[in-house]
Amino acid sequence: MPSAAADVWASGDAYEPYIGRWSRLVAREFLAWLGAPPGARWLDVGCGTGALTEAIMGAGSPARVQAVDPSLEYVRFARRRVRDGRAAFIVADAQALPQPPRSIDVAVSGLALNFVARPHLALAELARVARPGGIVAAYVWDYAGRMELIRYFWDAAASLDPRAAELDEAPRFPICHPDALAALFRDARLRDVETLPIDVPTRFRDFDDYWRPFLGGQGPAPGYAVSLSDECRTALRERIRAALPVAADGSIHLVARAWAVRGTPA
């Protein structure tokens, strides 16, 4: 089996059966959260196929909302998916945003932080856009805790072949806790900073539910799985399968778990 494979975002369509169904439900309980007020100057960092965005349009009320993401395709697929004139959506580096200072009331990330190669610099530039008394937060999966969906995934494929810690997302982004996301926000000079965990149901109907998503290829375990001889993905898939819990009917109920951050700028 392989021991490392680049992470891949090239495919909205391959991504939403993946994480984009459930990271909607995140969002709606992240924004909640938040308590934004109506008529909020928004920028979503990391907007992926555009999820968070969504979110924002249907629940915060907003007057604009500026989405950046790297990836020209989920860039694309967002602007096909999220038809609102008050969203723009752009290609731009989270650690180098176009943003003047102090031009955004409430700047936040979902999902993303963590695949920034200097998350410390995405979150300076989240910082330095931000008016001063507005809002700076984010959310990220809990990898080695109760994102469930895939903490069994990568369980069984360490089972198989222990080279696949390499690319486990636990091990690999440590700053998935809570602890490490409020230091990386008092670090930014963020005042006022709290954590929350967020837990949404993830309900599959049955296992070729679970499963399928994968194949597509996008991020570190998809990504590994479709690196995998045949015979190898059949070896993992088989371990998966032995390991869930499902139920009479054959359905599966996980939890995903993901941690939100949240800090003023001064």
Contents of the next structure:
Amino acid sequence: MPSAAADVWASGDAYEPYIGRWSRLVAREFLAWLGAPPGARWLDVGCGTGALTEAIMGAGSPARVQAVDPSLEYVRFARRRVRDGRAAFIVADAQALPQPPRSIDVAVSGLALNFVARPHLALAELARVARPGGIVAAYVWDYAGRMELIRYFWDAAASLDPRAAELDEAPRFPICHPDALAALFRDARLRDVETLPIDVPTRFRDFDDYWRPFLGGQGPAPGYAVSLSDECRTALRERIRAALPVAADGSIHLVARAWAVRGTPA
Amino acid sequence: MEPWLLEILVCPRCKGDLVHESEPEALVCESCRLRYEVRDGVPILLIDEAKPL
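What I would like now is the form predicted in complex with the partner chain, since the data block earlier showed the form predicted on its own; can you produce it?
Full assembly next; the chain just shown is listed first.
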């Protein structure tokens, strides 16, 4: 069985056109939902290319932000992108955070919890570093439902190759459902747990704009796409092209849904 | 490394204080006997990548 640890997450330049451009839209909605007061001490766990950190620097008006990710390459990418003395970047594991207890006002994680080997450990750490009455919150893609750009990919892949079903993020990441997320947060003794679907439009100029990012190799679906022979990849590409709703002008309008969850540390 | 960060960070393993070393820059946990590297101003606070003292 392929594991999350085998997924490739190293190149910010390849990640940006694949997911980064859409995750920025989700980050904005997520922060509006949190409504955290300005001047807060933030922690962004699994910061990746810095989409959420960047949104916090803007809309969040933070006192300071610590952003952590296990990938040095991603941290370097995010650091180049977010040049702000209030932000600091650290290579660290969500399951063993280097922050003292109760030192954070708002502890967040965007599109990362499902890639952590033991999410309940990550939640215990988020709850540990957040101060009582603060905010712990996260969001993940709705892989099994309306994260359509990836859903079209795996549905087509599974119809051609039974092996693809094992890599599909939907069955691999059962925490990407509101009930599972809420349970994860409650198990970490967070109170007043709420979930929210966040839908963002993902509009592609044409099929190439949709397909090209899958050739970057970042993440499970692109990793699978680049592992195929040219012949199999072409078959997959054409299967997806046939299934996608293409508008008269050639553009493709899909929806990407993320599930957000929040709770209050006791 | 951002100066304010130095005062905050703790050992990811024992959550105890870290000692800042320079040349080469590193963060040291005396109780775990571990040295965490700082690369280009980025602290690498991964337990598996720390070097024993």
